[in-house]
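One chain comes next, on its own, written out as structure tokens in the form predicted on its own.
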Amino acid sequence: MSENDRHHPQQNHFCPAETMSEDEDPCRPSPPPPPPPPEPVSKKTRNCAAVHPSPHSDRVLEIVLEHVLQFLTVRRDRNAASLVCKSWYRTEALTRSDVFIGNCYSVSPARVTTRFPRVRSVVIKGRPRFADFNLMPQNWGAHFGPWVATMGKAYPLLERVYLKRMSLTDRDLCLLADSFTKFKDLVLVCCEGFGTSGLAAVASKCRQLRVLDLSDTEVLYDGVDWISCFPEGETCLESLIFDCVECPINFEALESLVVRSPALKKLRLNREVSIGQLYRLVVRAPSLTHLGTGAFGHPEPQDPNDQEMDYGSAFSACKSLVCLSGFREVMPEYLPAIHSICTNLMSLNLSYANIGVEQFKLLIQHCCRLQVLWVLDSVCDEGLQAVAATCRDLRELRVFPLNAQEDVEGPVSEVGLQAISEGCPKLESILYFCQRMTNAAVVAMSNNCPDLVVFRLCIMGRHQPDHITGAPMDEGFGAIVMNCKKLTRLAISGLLTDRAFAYIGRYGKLVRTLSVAFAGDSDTGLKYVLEGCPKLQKLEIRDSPFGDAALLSGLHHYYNMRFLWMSTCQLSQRGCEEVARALPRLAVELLSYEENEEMDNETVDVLYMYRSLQGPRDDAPQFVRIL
């Protein structure tokens, strides 16, 4: 399980990420002929153009342009105008102000620059989101150190940088914080391979730093105190989120930190903080929105001439509080201090707190308005009942294992299901662990909830049946693509047979983002889906039955793709190397296991495809061939 899971377009011509829509086409239109020449005209017009020259009618088109192309910020948008002709093509790309890069290896730092020179915000992701669950060897790659570097030069007016399941190195922050002098937001999602050194650099050198945002990120600790590095003075901080760094904390720093941010509104700390000391931070600032409370959690022992701590006054004075989350190591006899602000909230991330059911009524109780809640499959189907009864405008929900081992009874099933969609019509999005599930559960949420655009089912057992009739999954999850018009992301699993994927294929027709495991019965099910499903973006399989028959029948859609990813997969190199061949411009890895050892000439442990402009990457370690 990804605890990237707890946190937080398309076009006919080969394009390697979503922004860019460059590719050098041969075939786009030519510019219209030249105007016809101008009549000829007195000296004293002659002389009145000279003092008031007019502008030349292409250029008058084109400030235009760049006025209206202000107004579209959807990238598909975006990407299509850049399509029209050579004009909007250029001036589209003066105008873009942020680029996002689906994919690191997808296009080369020196070709975004120049392709974009005036841009101020760049996403760029990195592995692929398996990866998550340890199905990627160690040092694959996708290192920041040379985006940062090219950017360093041609960016000095970038001011946002937001990376996800990238390595990057405390010399890359340090350069990062040198090279961009307005620099305001870092956004770290599942990164890894720096420690506080390099926090510390961009926390002393970005002086107008609004948000520091590091989620699921792995950050090693070097003895460096980073939040001490802040400057003095009242600073721009809007949110600060580091919960998951896992290293001690200067309180006395972040204290004074948090007083001398007026604006700041989002804040998640770590299981560092105790307690008492969120109180000490929640009656200094109690007009945050977004609050992670850290460990909640044993107190320091308290000097008896002290005043008694009043946790529940605390946070009912945070009138603001929308979004709670943390609960690390929660204490359940703190927990009745948050009623008071349950009414309000929006968003509730219980999903490390280890709560009991009566526990988690008495709370869920009070949260009439949620719309977003993670919680742990500890609450059971009598606290996902407790939610159906309350939580009738719930948008999104995750409910994720305490104990994520096979074959195990399991606290939540069809039970708790079938209830949230029943009292939750509203629902767009939910992932749910379970070791057991009906079709008719699943049928039934189909039916309840319409407006589904997610929907993510995890199975834990594998090749599950229905527990009740002993029959495949195919009916479950066949209705949920017929029923939810909306849906885009799907996650299937349990047994299934190749009528679910022909389900998928037929009607699944808006599905981005499938993801397979322990499912399937032949070629035939994957071949549905390929050619059945054509806004596919991304697919992930793993531990099924699919072989090179099924790889070779997508070939005419594996461009408009951004990755497709088979792990324990029946697939043959000959396969993998025919795909190579057909489309040369599609980047095809196979990643061994064992990953100081070179692969065999047959087994191929994982596939890994995706669309690229510069060819083979320079930096791909042993355990990698690249086709």
The other form holds:
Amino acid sequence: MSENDRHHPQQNHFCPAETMSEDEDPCRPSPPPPPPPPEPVSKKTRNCAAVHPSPHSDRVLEIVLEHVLQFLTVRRDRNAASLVCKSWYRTEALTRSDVFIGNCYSVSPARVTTRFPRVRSVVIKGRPRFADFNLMPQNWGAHFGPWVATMGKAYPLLERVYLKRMSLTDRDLCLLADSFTKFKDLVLVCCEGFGTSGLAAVASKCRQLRVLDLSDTEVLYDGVDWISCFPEGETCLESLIFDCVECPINFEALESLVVRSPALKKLRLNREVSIGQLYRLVVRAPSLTHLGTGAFGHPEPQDPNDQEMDYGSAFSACKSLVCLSGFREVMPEYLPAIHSICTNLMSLNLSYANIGVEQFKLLIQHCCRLQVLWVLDSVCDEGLQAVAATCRDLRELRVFPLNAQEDVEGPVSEVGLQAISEGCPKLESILYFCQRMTNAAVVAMSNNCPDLVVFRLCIMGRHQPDHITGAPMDEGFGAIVMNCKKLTRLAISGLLTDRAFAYIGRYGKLVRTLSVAFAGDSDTGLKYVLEGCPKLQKLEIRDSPFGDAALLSGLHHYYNMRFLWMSTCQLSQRGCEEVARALPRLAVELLSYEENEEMDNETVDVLYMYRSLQGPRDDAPQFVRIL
Amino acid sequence: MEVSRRTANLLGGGGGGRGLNLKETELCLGLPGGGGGSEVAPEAPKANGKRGYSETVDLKLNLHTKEPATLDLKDMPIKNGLKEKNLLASADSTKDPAKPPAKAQVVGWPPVRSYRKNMMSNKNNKDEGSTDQKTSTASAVAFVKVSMDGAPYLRKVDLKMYNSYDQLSDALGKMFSSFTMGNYGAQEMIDFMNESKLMDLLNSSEYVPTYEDKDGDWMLVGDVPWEMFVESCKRLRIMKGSEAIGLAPRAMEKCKSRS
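May I ask for the structure of the form predicted together with its partner chain now, the form predicted on its own having been displayed?
Full complex below, order starting with the chain above.
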């Protein structure tokens, strides 16, 4: 690095170039750690020269900046850094290796690859969450195809792809496997559209594959035995998750794969894997940290060794096991086998296991270190009381309904919620399905669990009031937003008036995600929220009486949001058009449930709108109208 | 003013306390056949059906509540009418006669993913010996429109929610019960093998379900095995037996050729 006597006006954070040795630079608050090997200077020159012929010092300063920015990993920090000045923008773009795209339609693939040329890891999210509940017609979009086509050329060294709620085809996966020779991690959450052929392509071609995670992802079985497609010899596999994949599995191939994957730490099996087969895998891989047990039932009748299988000792040999799930076809008589490892467990997912109260209590009493628990409501209030008594360290609880219908007897209620609030003061996240609830229990939780970040209560009967007082649930949710100062995600249910929204608008200053269903009385409710919650990013509303006036009250905020979803509310096309006119960078999509029919000019079935740099998308199906 | 609220819930107990069915005495702006009043159907608890009808009146009156601060139970905040396009009949999966019939289900509510719902319903049905449903999300729903001659609007049902013609028949019966005044025939499914019985049914003023299949033909419901029906049915129409008579010969043919 040579000296220079010119002080570039843009880089006023840096001292003049005379003291370019980093260790001596008095401007820096503290000596930086040794920088990574510097980029070849010539490359830097090429980039800079394209913009303007900068003098030597600028090049040098940019190299320094590059080194510094490499230590910035948090997305928000990077975004902030890129706004400082053009030079920082460029340099930040060159050093960003992880790109997060919260909405695949907010920006085009080409724009991303142009701005960020050296990306190693990509996260892309597609459909909005309400699509999971059949509220969005099929084939709406969120295709991975355009992304993999563009990235395949721009990012040959891409290592990681994480997709959520996207549609992929087998061809997309083949292209991925062919394009990225160093590909390591594939994580697909709530995705669909491909089959076992696509998986086979990834398994066979991605020789450095470390992570293959298919969570809640639908895979069509097209006959291909993808497990057998992993190459011979040792693999780099660290994580293999396919617990929701409803395809038959070649067990011998799976066993062989596990044996030759010494780095394997996470293994989540689907329900095709019986308990006998699980046993064989567990004894071969005792260093697993995360295990999805598959069926945990159905021992093969013809297995002569079944009686001699000591499941208990097999599991107790797994000293590193901290996260247990599966139990897809659980036979409760096998549960005692895991009692010995329960004391080590940090995370337990029994949400597919219909086990009774007594069995559950026997299990949970050992789980004193548990931080994450997912269960079915079949454990009853009594089971939750047992949780409260044992799991003092609990951070996250999810209680799913065994019987997801309204108007049935529910086994959990405000009693369970109250118990949890009293026994688990460190609770940060809760999802609770129930048939009846009281304000008092919710208020109690707001007082007992001040660390709550996520509060999602689903009272399954629509418009269900407090079942003891008959009052709306306004006060309960009001207390949550008032008392839980860290709350960022909220889902409300039950009988709710505009008052509940007033509370949210007044106190929910950190709320980023809000889910509303069958709630509110009038436009005022939504207005309270749109005017009062400055951090609101994701708002999903269904079947609530909010109309155009409410929609228009949020114009000041929509560019700050990732999306707004409103289905079966009281919006009219005129109102939506007005929004589209006022905010040209907003993609305003109207979806119709009636395919092949004229859209009713008055009412809107679904409004889905999101900010977008790329303008209206060109892959919208017939039932989507983009204003 | 329309007041529709499940007041039954205020008077004790959780799921479906139906002892005092106050709905009968409520004044509703419902369509003929919906809401309380004259056409009281013979079956006792019908809060599910009535609820649906009263809400399909699309109130554009923009009824606003009074000050939310003074919420009083007597005030009963007005429930704005919402188009319930997505109201389905429920599968009456319980065989317990003491339990009231399950309420009409709404699409996507409660918000549980289809995969989980399918897994759980499999567990419930295990006793009945049903095979594992390895349904993909793509074919997990099969919505078809249901029209009934004389009824002013259409409904939609998800055929995948039912496992047999009986269940579908039950559900359709409940959906349209106020129109048929109890005449919705099929206590048992249409017996295609018995020509004379079939002809009697089709000559009566009883309603029979028909459907349009993939080829565009209108057929009598019940002529093919259930699974085949679910795959090929595009829409349903409940018509008077006398109108359906033209379908009978074809149905008999198709049926005979299969058996």
